[in-house]
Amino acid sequence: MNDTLYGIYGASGCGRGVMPLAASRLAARGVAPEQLVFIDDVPASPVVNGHQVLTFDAFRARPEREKLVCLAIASGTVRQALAAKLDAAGIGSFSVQAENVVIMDDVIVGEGAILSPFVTLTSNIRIGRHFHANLYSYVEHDCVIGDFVTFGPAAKCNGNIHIHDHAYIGSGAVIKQGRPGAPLIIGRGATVGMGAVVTRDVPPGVTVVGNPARPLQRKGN
């Protein structure tokens, strides 16, 4: 019996996109298909795309000696709560990386990352825990990215940018390059809207949209 059970936490859209990447990489290491399952708190079906779906309690109760989980949930806040749940249960994390991801020089990525097809990380980059980089997104040189940060498809993070924990960078967004010693900063929990062009710092918790990106004005404000 294989002593490791692998789980993709989340059987909805994000998880179903991550599962084939995980299956391919684990199969290359000799992991049997039945040792890779979905975890879902409210399973809609016992099997999704050919993989068993377990609740967290059922996953934890399996007899395998080691259990590892990848958090395929788009919300960084939810990922943080689930990571704390894994830590409390003594369950580790694993990362999922597509075969055609390009990682160049002096790049450090924390545990639990999901790097989708056609992602590029160039040089001198530091990335925290449970980072999600969706299709065709990139991180250029001398960037620092915190924990539980999410990039939508084709998000463009140019050089000398600091992105703090829980920020969300929407599909097709472009973040202008900062300067050595004066990085452009995306604050904790900030959201950069789809297609936005960011040319200046974004404060914590603020949503910016448009070109150039400006704080979102909600109705009634």
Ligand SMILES: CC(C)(COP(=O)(O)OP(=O)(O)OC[C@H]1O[C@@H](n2cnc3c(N)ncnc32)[C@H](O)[C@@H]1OP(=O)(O)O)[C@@H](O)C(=O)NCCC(=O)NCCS
Second form
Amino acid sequence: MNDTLYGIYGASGCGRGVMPLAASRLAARGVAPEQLVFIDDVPASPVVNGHQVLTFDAFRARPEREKLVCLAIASGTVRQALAAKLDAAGIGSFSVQAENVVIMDDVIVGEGAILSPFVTLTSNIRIGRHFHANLYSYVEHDCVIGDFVTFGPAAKCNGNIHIHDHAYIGSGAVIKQGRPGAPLIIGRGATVGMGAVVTRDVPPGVTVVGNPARPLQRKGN
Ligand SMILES: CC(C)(COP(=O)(O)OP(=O)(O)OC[C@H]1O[C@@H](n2cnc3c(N)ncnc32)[C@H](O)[C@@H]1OP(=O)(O)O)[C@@H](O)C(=O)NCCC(=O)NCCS
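Cool, the form predicted on its own is there; where's the form predicted together with the named molecule?
Then the entire complex follows, led off by the chain already shown.
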């Protein structure tokens, strides 16, 4: 019996995009397909795309000696809550990386990352836990990225940018480079809307949209 059970936590769009990447990487290491399952606390179906779907409790109850999970849920806040649940259960994380990801020099990425196809991380980069870099996104040189940060497809993070925990960078957004010693900062929990062109710091918790990006004005505010 293979003694490790691997779980992709989340069987919605994000998880279904991550599963094939995990399956091909694990198959190359000799892991049997049935040792890779979805975890979903409200399963809509017992099997999704050929993989069994287990609740977290059912996953925990499986007999394999070691269990590892990749959190495939877009919300960084939800990922943090689930990471705490994994820690409490003594379950570790694994990362998933597409075969064509390019990683250059001196790049450190924390546990549980998801690096989708065509992602590039260039040089001298630090990234925290449970980072998601969706299709075609990139991180340029000298960036520092916190924990539970999410990049939508084709998000462009240029050099000398610091992105704090839980920030969400929408699809196609472009963030202007900072300078050595004076990075451009995306604050904790900030959201950059899809297609935004960010030219200056974004304060914590603020949503910006447009070109140049400005705080989203909601009707009635
Ligand atoms: C910015 C964002 C977070 C706002 O979401 P929201 O709070 O649900 O906002 P709404 O959809 O209610 O839109 C509010 C207003 O902002 C506008 N708006 C929303 N997103 C915008 C964007 N990216 N750029 C410009 N305007 C935008 C809407 O047109 C709307 O304008 P109105 O009030 O004049 O009608 C969201 O639209 C977004 O861009 N999310 C990222 C999506 C993404 O990248 N997904 C990747 C999936 S893998």
